[in-house]
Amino acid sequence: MGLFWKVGLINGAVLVAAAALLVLGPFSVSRRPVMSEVVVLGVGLLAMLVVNALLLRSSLGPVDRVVREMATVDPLHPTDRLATPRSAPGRQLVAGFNAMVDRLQDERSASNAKALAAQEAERHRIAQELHDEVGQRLTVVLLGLKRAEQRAPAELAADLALLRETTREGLDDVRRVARQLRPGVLEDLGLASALASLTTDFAQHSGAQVRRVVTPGLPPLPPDTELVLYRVAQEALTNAARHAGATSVELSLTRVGDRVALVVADDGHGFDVRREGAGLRGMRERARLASGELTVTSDPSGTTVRLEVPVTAS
């Protein structure tokens, strides 16, 4: 029965009962009501209102509780759903609300997957252009400077050598950025080698000490899941150097039951995890694409990012 008809029947039943009581009961009202009659009418009206309120509360109370609980649900959290109440109206409302949240989650996951796929494609294109265009041109410039240095007079040789060294450093930076945009080692050698290269580059450019622990014999993962793990590790290391000011970082990749766990812990000054930035939201979106669970804990002594993905993730 719909909520509208249930409320209508409750009100109708109360009014019919009140009318029958007035007709069949020993009550009458004179042309000029006396105080006793006014008291009887007031008590009857109050009793009718109380009975009506109690009956309506039994039907609408669960709905009000569900509405209050809706404000506490985070639609972005895949496990945060309302429990099914015992009342029929509450069950209908909860079922509709949970179904709506599930649809929103599915649509958001699909749109995020497309956005991240487009982002990876754009990174691939930029990395290819950096390698093929900018890198090749800098290589030509580097070779030209070397030949010019060999033929130049002694007073210009030192300046050309300095210019050649600066060009070589710029070429190394271009190649490093290209590797970060498109981790070719991930496609060629796998996740463990890609993480090793990532931590080595991080230690060289940040000055922080990095300890890497990768359990041998990890189960094979789909390419998309490996890319998610790599990007989350990359973002966690970037945050440790750029925002946390960490001097020591530990990265581990281990198997925990039927899941693979990536943990990046630093000794930086920490942050308030309730105030998520674009980087942390991006990591959560990537974790959801791999059916993984991301947890971030932080205090003044450091920050720990943990991502667990199922071995059978698609």
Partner chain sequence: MSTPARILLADDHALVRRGVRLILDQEPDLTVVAEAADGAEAVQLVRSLDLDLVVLDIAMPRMTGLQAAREITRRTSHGDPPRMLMLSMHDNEQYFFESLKVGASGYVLKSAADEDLVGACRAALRGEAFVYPGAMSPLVRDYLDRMRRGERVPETVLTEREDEVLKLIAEGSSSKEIAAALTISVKTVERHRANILAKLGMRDRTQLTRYAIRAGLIEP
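Positions refer to the first chain, counted from 1. What you see is a predicted model; the values in this text were computed from it and never measured. Compared with the form predicted together with the partner chain:
In this comparison between the two forms, the rigid parts meet at a hinge, and the single option from V210, G268, L195, R182 located at it is R182. Here the chain acts as two rigid units, and between the two forms the smaller unit rotates by 34°.
Since the structure above is the form predicted alone, I would like to see how the form predicted together with the partner chain looks, so please show that one next.
Since only the chain itself is given, any partners or molecules it might have are not part of what comes next.
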């Protein structure tokens, strides 16, 4: 029953009861009301208001509660939704509200995914430009300086050597920036090599032990899916080192039926998965890009990030 009809019926019933009581009961109101009549009328009116209030509270109360709870819902958290109350008007409100939050989350994830894809494309373009243009030009300068240095008089050679070292550092910087923007190894050598290089780097910089298991002969994945797997692995390793203080990490990439599963498990001190940080949210959004399923479990003895993507994802 709709909220309008419910309120209408309750009010109607109370009024009908009051009218019936007035007609059938031993009540009368004189043309010039006397005090006793006013008192009886007042008491009757009061009783009517109380009954009406009680009845309305039982049916509108859940609506108020829902309205209060709405303020605390986090639309981005897929499990954070209002519980459905028993009574009808509250139930409808909750159902409508939850559906809207779901839609909000869907739309938000979709636009985030679009932003991520645009960002990756832009990074790719800049990295390529750095490699192909700036890097090549600096290489030319480096080689030219070397040759000039060999033929220059001694008093000039020292200056040229200094310039050559500076050029080399410039070239190293360009390469480092390009690499941070986009892992060239992923594109050139594939996911297995990219993960190998990621774990080698990680071991070197964090000092943690890393075990890497990549099943040979994995089915080929679309480049976008490989990038998602790579970025999720990267984020999981970063979290393991930076926040969880892990000393040992295992990364595996295996085939599970018609899906490929990436698992990064560390022995760090874990975190509360209900309080989703930017990192975890980012992983979830990336997983969405590859139609993948991300599960994160964490307790004080370690964290496991698992991402499964379908092999046939396009």
